[in-house]
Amino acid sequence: MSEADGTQHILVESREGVLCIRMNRPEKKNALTRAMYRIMADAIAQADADDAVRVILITGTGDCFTSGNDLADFRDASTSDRERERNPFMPAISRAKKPVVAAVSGVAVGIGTTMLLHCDLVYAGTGARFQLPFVNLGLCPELGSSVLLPLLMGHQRAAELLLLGEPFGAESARELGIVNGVCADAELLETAFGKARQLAAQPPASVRLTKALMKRAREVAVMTVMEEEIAHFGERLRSPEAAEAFQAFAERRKPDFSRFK
């Protein structure tokens, strides 16, 4: 296993009808590389194709869900590499046929929060911290969040999260509708796995159909917006604003956007 293939950073285990996908790169706060995204996308496809799997559970390590994209991995990609803009995990989690449960502990930044909008049940530990810092980095929202967040909580609340990019806690996430329930950090995985087992015991075809029916009305809109976001995200990655934000991040200073129009 190598750093490049990401296999040691995504652990996949199936038991009791639940396929557990664990982000496991604690030394980097589970920052996601393109290789890690591919493995997670493949695991979701595997779950959808396997009749023995009834539910998908996504989690991180004890003190971290994911800090979002690995900025160094994205920065090192060549400007002609379209793969970074065509993240296979995005359509995979959006179109997953089986129910997806998430257990969120510690930080959930960027896609660590937006992926939750595509999950069916989300549980967070009391110490979970969420953030959508796309604008802060000179980027734009992704994974359909620019349409899903306003639908979920209204324009003003979504604007507060996306335009200011400030962190918020687990109780706020529950109030906003991102999270179903909040529990003690030590009980999080047991709680989420218990709900996954409960789902796995339900009639599987009925569960899949009900999920599909609930998502159908917004499916076309979400996929259309995701395509627009991908195009804009790629452009923003190469923008001077993003360059300043990434440079400031590397230098551990506050970015200066005063010269930009």
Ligand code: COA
Second form
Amino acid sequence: MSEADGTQHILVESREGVLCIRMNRPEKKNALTRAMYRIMADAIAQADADDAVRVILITGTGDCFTSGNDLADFRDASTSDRERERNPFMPAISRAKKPVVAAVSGVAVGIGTTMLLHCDLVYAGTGARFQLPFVNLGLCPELGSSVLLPLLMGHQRAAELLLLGEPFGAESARELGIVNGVCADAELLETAFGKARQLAAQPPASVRLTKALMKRAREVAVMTVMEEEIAHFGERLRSPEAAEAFQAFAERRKPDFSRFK
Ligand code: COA
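Return one more block: the form predicted together with the named molecule, after the form predicted on its own shown previously.
Below: every chain and molecule of the assembly, starting with the one above.
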């Protein structure tokens, strides 16, 4: 089991009809590498194909859901000549047929927040911290969030989250509609697993159909904008603004965008 194949960083287990995907790289705040995305995408496909699985549960470790894409991977992608590899997790989470429950404790940055827009039920611990720092990094939104966030909360509130990119807490996430419920961090997994179990006891075909019907109206818009976001994101990764942001993160300093126009 090597570091590169990511198997120790994503733990997958099935219990009581619930397939649990745990992001498990706490030493890097569960930052997601390409290998980890691949395992998560495969786990979602496996859940959709397995009649014994009724619900997918995504969670992280004690004090972190995920700090988002591994910034070192972003930096590598920005300096390579080849087009950025497609992230297999994006179509997988956005097209999952079975219901997805998320249990968020600690930091949920970047894709750690945008993936929640594709989940069906989201629970957060009181200590959860959300952030969409794409602009702060010289990038642009991904995973359909440029259409899903304004749809969910209106333009101005989405603009605040995306353009200023400041962190926000669990209660704000609940008010904004990203999160269904907030509970004590110690009770989070039990709460989310309880909801997942409740969902697993519902008639499965009816659950899948209802999920599909609810998502249908916005499906085309989401897929279209995701393609656009991917194209822009690839370009933004190679931009001088992003280079400054990645360098600043590596040097643990504030980025300086004053020279850009
Ligand atoms: N990619 C790569 N490494 C990351 C990471 C990421 N997204 N997020 C955290 N890490 C690493 C840190 O570099 C550090 O590694 P080190 O111990 O080898 O120096 C370790 O994880 C712990 O992070 P640290 O910053 O010390 O923890 P913190 O509690 O002070 O802050 C965060 C946590 C998540 C707020 C902060 O790490 C952060 O802002 N990370 C970047 C998030 C981001 O921009 N993600 C991309 C979104 S598109």
